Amino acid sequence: MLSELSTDALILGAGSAGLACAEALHKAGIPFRVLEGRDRIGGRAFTDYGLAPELPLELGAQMVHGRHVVTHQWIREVGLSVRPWPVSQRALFSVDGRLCRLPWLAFPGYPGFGFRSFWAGARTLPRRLQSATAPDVSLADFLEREAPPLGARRLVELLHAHVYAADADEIGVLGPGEEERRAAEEFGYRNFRLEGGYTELFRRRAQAFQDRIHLGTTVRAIRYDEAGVTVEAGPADAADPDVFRARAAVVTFPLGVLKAGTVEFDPPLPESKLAAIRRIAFGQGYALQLRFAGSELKDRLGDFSMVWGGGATTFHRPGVLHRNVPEVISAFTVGREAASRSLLSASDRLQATVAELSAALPSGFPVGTVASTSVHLWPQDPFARGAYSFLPVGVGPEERQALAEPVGRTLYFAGEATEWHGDSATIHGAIATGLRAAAEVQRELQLQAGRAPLG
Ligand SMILES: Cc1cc2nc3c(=O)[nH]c(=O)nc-3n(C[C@H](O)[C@H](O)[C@H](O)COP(=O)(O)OP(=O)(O)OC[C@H]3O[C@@H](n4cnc5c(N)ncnc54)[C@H](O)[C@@H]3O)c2cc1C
């Protein structure tokens, strides 16, 4: 045991939820420390500034989803800005070797598409999904039963695969439908790119309390009772961890880390919490950034935002509507394919990705030369173990609420998977949970005020 450090609150993890919680406690004047296993803050928000310095590239969270979410306020307050990212408006869909833009899918002439198909995919099916009744089935079974036109099926699969980072046979219908009803804003139609990148956003937000953040401090054990919390944490390779004591602790680890059981809870977490950890699912995904030599794609395809050929990868173009930026494609691969490709060598992964892009383009179309790449493989990352959470068959948002529930008066929970109002799997959802946990801790510490200080 190297040293013993006491404070009022410990925040475990310095991602969006942990930093939002820290900022709120800082403003409230409550002493706290943040313990973070990585050598950086931001968690699943992580920007690459090296591949194309003119165009910061997101390896984790890609966009700001929605016009009114709290992330915009966070961005404005630290002097950064956003730019609209017209994902669907300028998307190209590959249909039987032809590329077409979204509105044109509504017109006959594209096999499997046409007006009926477009309307079914954009309106009828999403509404039927939202009003589906028990028993719950997987999205794949639901689509099988509804037997929509091919184009409609493709549109729905595309949206769901990327919202949930999972395959259609893994995603439930009732749970996600309830979440969509609860969400404050319709998901997916208004998206923005954070100029400057998420890493810079969190660096600026944390500036006021950076001396309270312990980087390279991996939590190994959390021992708690009604008197307080003792956390053992330190560099991953250290024989003896440091010991941190506090009246309360906020756990913000990703669901993947909680599922893996690499952090010991003593006493073990209650069964309701363990059941929630088991039942909520954790999706897989990563964005492989491809920097091309030259801008052949833009020259030939115009200023497009995305290409999708029906597979596990959507090929986003972060430089859409920018002038004079290098040609970069963010290949966002999700689901089982992301998990298995993350195990490949870098060159085999690149080859598989370029082959998928090539298959989405008309036959003989030159893909161009990939000059350099960048990626963070979330499925292989011990501090994430995947991308973000989703509700599988038979699981509703009440499981997220059970995950968020404090244990006794000393252990609190935040992080995107604990968001039960329809905004899980996002930065703004994670921020909201950090603020909620900060309020819970503050209330408890106020109740405790007048008790003897920690010895
Ligand atoms: C590829 C990808 C694309 C995404 N796209 C978007 C998007 O476009 N828009 C959007 O809004 N959201 C997106 N998301 C989701 C968004 O990134 C997450 O919802 C959000 O970052 C989660 O924040 P969090 O604080 O809950 O968790 P995290 O950011 O994961 O923070 C948890 C922290 O705990 C730390 N930790 C874990 N284990 C330990 C331990 N034992 N000891 C100490 N520290 C530990 C981790 O290092 C991490 O810093 C995306 C995510 C991924 C992976």
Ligand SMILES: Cc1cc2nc3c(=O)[nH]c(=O)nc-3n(C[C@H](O)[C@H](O)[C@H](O)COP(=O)(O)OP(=O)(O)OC[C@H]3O[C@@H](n4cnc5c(N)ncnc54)[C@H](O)[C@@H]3O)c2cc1C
The other form holds:
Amino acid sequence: MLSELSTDALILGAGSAGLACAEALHKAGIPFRVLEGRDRIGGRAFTDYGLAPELPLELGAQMVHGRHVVTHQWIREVGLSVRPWPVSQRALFSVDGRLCRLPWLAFPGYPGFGFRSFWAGARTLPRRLQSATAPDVSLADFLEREAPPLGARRLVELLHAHVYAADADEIGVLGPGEEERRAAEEFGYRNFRLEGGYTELFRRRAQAFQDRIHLGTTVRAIRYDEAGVTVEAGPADAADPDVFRARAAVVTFPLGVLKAGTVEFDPPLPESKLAAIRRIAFGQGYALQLRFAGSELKDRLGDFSMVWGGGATTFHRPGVLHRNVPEVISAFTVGREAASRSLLSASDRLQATVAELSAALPSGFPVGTVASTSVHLWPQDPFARGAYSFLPVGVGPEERQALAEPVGRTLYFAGEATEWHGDSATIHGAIATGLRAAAEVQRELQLQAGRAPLG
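Moving on from the form predicted together with the ligand, please list the structure of the form predicted alone.
Chain alone follows, minus partners and molecules.
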């Protein structure tokens, strides 16, 4: 044993949920410590500032989803700003060998995509998804039954499976449909890019309590009872971990870590929570940033935001609506293919990605030369083990609520997988769970102190 430290609350993980919880406890004057296995804060949000210094590039969480979510408040309060990211409005879809835009005006004869296809993909099919009844089926089976035009199928697969880092045959219909009904903003919300990057946002948010964050401190075991929590944690290569004691602990590990069982809980977690961990699915994905030299993509295709050919990768342009920035493509690969490619060598992964981009473009279109790349392989990250959570066939938001339930009076849970109000798999959803867990901890500590609980 290297040392033993005591406090009122331990927060396990310094991602969005953990930092939100820490900030709330800090404002409430409650002593706490944050234990983070990585050598940085931010969790599954991680910004690269080296590949294109004029254009911070996100290797994890890409966007701010929605116009009114709490992330905007977080950004304003630390002096950062956002820029609208017209993902759909300037997207290009490869349909029947042609690149087609979404027809925002009712042009019945619009080539390739067509207004009928657009309306089915953007309105008719999503409404049927949200009103579907049992028995539950996969999104792939739902689309097979509905037999929509190819363009409509592509749009639905993109917005209702790809965004969850899942394949269409992995994700359910009833659970995600219920989440979309519960969400604070209607699905299809506006998207924004954070100027300065998520890493800078979290650095600024954590400045007031950075001395309470222990980086490079991997949690190995969590022992708990009604009297409190003992956590064994330390450097991954340390023979003897440090011991941290607290009256309560907030677990914010990604679902992939909980599924892997790399952290010992003593006693084991209740069966209801273990069942939720098993039943909620965890998507696989990563963003491979490609900086091009001498690219003709913008010159030939215009100031587009995205190209998608229906495969495992959507190709985004972080520099859309910018002037005088390098030509960078963010290749966001998801599902089984992401898990598979994450095991490849860097050169083989790049080759597979560029081949997929070339296949999405018209025949003979010059892709250009990739000068440099940057990536963080979340499927291989021991502190993430994937991208974010989604609901497969037969699983509903009630499983997220079970995952979020405290265990006794000492063990609390946060993180995007515990968000049951419709905002899972988002930064703002994770922040909300951190604030919820902080309120639960504060209420319990006040009860223990003999004071009235919070309202």
